[in-house]
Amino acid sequence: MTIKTESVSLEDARRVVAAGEAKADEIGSPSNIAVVDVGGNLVAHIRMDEAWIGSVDISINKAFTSRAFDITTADLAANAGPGEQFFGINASNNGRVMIFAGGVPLRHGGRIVGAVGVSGGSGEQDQTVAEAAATAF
């Protein structure tokens, strides 16, 4: 049996990051933008000038979270509050799970092949940048 897995290439990741950077510039939100492959491994990351240093890990972990659970981090967050079905999920995976907006899966042919994570602005800004980045994929 042959198993074929598709994933984000470095070329893909560069295109996604560039689109995210352009949107972040447009809305005035210096951002950290990370792209992970199908296995949740980092392929590319940028920290724009003036983006928060503390958001480097957050952007990478948003991308990881989105790929690990094949969901936007905003949608995961909606189900991770007290009394919700995923309450406490942010403590899993050694604390890598991010439960706020800015992580978006990357799809090819109906399959998730990676994800993008953005951090540096408000949740709304991060989500806007991540969606623009994902659209470039």
Contents of the next structure:
4 protein chains.
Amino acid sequence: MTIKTESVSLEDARRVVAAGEAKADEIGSPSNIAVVDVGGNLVAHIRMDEAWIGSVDISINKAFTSRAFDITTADLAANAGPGEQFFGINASNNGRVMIFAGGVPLRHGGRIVGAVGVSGGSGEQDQTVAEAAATAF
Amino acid sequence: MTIKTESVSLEDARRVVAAGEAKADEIGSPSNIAVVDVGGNLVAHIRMDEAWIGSVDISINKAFTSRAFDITTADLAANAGPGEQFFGINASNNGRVMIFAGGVPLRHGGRIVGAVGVSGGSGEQDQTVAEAAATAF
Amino acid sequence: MTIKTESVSLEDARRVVAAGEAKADEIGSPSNIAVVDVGGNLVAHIRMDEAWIGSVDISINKAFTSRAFDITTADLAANAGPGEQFFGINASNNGRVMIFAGGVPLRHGGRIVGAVGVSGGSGEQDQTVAEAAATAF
Amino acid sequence: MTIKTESVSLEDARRVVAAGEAKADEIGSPSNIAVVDVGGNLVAHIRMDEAWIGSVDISINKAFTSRAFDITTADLAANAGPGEQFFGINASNNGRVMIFAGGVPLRHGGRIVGAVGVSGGSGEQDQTVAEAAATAF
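Switching conditions: you have the form predicted alone, so give me the form predicted in complex with another copy of the chain.
Complete assembly follows, chain above in first position.
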């Protein structure tokens, strides 16, 4: 009766991180990059040289958020502003819900089995890096 | 001189959860459903298969919020936006106050004696499931 | 390259909870009973009538702890006292690590795929209820 | 008059992590391995396949603790038991202080410029992995 699922291995996570790192280098946006598994738990994290120390937490929690709600944090952001249906969601989960761009789900076999989170640049830069990272999964 | 009160039994909570679950199945919105008692303390929680893991906390805290202020979280939301009288209330109570739809009080004999909280779909879906759940009380 | 794993369904969790509840009734120890999945995230929780409200959190976190370290919380306790190798572990994970009896892993196919946590009575009572619950998995 | 300092680069951190990972493989102790810089901030983290999810936080905080107090967490442990001079220190820093083996400072030019934290096995295993990791610095 148990549920069969898949998750992200360390090897997977490293491939995702490496792809994000390459893109971050390419666009000149030193980043924190984090990968979580199907349970939302951290598998790997890097902080590139010169990347913000405040972004350690953000990258990990963007990844968490993206898996926790099976959505990009950019899409969640669109629903979390004043007057929107999820306004205030960022107070939940002990402040771990990030509502700005940079978190992207990792999909395998039609299911979301983890997520990547990026923080270090503008929202657009973080999203670009995260998408490049996710593509490598 | 003590206060006589009523509260939600586990049997009540299960009936409420079951009604919510049936509605969630009907509308295709896998949900977390939580019930709290007159003290705002959890009586029962379920996470339906496929429901978001980030919604565990939200469902419990929507129920808490609804009993804590004797209001639906949808109605609280209307008072918690920028410029409204309770703007910022979600920073109180250690982040447990949820200001979006899905929390509904449970009433008995003209009094609020608990609440149900639902999280897993859109605000509209969560509200629909929560109202169906509360009706079973 | 992804990892194949299994987890606890809501149906599984309810069977586990029901078995725990029956044992708790039998030994007269009103309990909180919680089940988490392979990721340590809550699947179901009940608080039996008359069970302690302070035990809501404890039951959920005993289940979390048992899966987080793939161990019974009773066995962890033996390693977490003064002078032992894990003394102080309960300060980690934001206070979610419970180091007393009542958390038991759920195993399937030789792997730990979730856990059950019980709180409401003495350590011995909680352990008895948790073991009965886990056996039903 | 500013202070000149050195810190751990991502390249350094990866070398440290890789050495720890090799030792963890050798002794059969799947581990979380984390490296922090001179500011105590995370530079890199990995969770090896099968390593405990509860050890993510512990590995990061063992590294933090080791740099925060410029000491191995094993040595801190000896001072943090009942009756010792730092008993209770693990309640400080929002629960980030780990007082059991597995955190080791990283030294360069006679100074401590970061630390590594390992969690996943017994205290002895974690210490062995952390020392191997630190040696690669």
